[in-house]
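Only one chain is shown below, in structure tokens, and it's the form predicted alone.
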Amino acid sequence: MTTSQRALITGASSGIGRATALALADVGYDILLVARDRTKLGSVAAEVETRGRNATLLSLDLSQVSTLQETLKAWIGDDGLDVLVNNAGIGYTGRLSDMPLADWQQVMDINLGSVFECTRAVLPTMRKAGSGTIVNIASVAAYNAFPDWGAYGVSKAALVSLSKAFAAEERQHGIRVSVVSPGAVNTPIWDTETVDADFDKSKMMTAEMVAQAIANVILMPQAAVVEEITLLPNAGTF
């Protein structure tokens, strides 16, 4: 593995994003970190650098989808990327019948729109290189309807479909697109303002477990691709 390999991870300040940044740093990647909280990003960057890899960070609100593509293109530069992990997402609980349209749009912008624009930002340089790996983090909610999780489930189901469409279109350019759909993972998403849920976190997967799966997908030989993978806690929870 050359020292020039670079991976961009969104939602990198905590949870699966942070764990993935460290997992990829451990196997030789320099890491580009994207999230809103610059202070937390700085802490993750420091952890990456203790592993002997370079880390750069960008504090960015991924819900601002109209400017996202151009902002990322300028930040990434002409060197491009080897890997993009679209991890950033928002959880949301509430009945669809009662959900304000603005909340619906926010969920779709972050969970789907940001992936669309982040992916389009990296495609030109990946196509030029004739290679690249894009991993989108969906959810088992993409395949199963859970009460009060309708908007989240719809956004993740659409993300699975988007991933398959990008995979079909970009295969000819040597670009691999994979989707990873975890079940319950013990991350800060359960403690956010838009989520009202009380589950036994001790039976959930850890972020590091999911990060290991993501790294395994990325480290497959370039001639092979894991198009879709589902991870579930072995304790029987969703």
Ligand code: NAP
Contents of the next structure:
Amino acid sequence: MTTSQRALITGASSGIGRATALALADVGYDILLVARDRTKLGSVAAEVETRGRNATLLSLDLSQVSTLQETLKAWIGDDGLDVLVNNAGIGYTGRLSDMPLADWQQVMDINLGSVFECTRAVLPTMRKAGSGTIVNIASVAAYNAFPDWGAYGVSKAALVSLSKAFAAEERQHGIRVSVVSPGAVNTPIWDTETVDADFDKSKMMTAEMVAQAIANVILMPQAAVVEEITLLPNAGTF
Ligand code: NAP
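Got the form predicted alone; any chance of the form predicted in complex with this ligand too?
All chains and molecules follow, beginning with the one already shown.
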């Protein structure tokens, strides 16, 4: 038996994942944090604990999809989880015509394959409990073709489709699956090695705004599900 609500957040070391960890801690969740950077995870865990909630962290490379499911199942244990936020992802810019196949595969592994396996890791215990909420973070790039963002857009469009398929299959078990598709958010993703972008960041949304939307989706009464949210900067789409 779980003694309090537990939420696992992937990509919790930074940006939207970090903000979501803090927003859910604020409403009483204990948080399981997953990403690669142990030091950053440790800082977020400390912030969760100052809010009076428990934090547990796992340093894990989600691109290792073939071992992911078993690793997570072992870590989560028989108590299971109430909430999974599949947030980890990478940005990637590059022409489809020139992109190395290995880069394409990497984007698909992290942005799509890891969500497939993380979700399948939590389903058995959620089914046993007869409830659970899974929130997948897609993007407006799932619906719009931006030059140089082709691989990223395909991964997010497929993620929307994967979310709908899981939702259709799992609702009979009391499990809700939602998609949150943000426009531009001011996070470190715009400064990573694989992204070439130069935007006026002041017009972007903050990670806290997206975290608030994610928390709202989770906090809906269990008998209702928010299937999908598109969240845009009021200043317009990028
Ligand atoms: P971010 O600050 O760069 O955060 C990305 C997170 O994913 C980090 O915690 C990173 O942690 C983790 N991650 C990346 N690769 C990983 C790997 N191989 N294994 C484990 N963890 C990995 O970016 P963000 O903007 O918050 O992005 C969060 C999600 O929002 C992504 O799915 C992104 O596509 C989506 N999104 C972002 C925007 C935007 O404008 N920012 C818009 C729409 C959608 P480590 O580096 O520690 O591993």
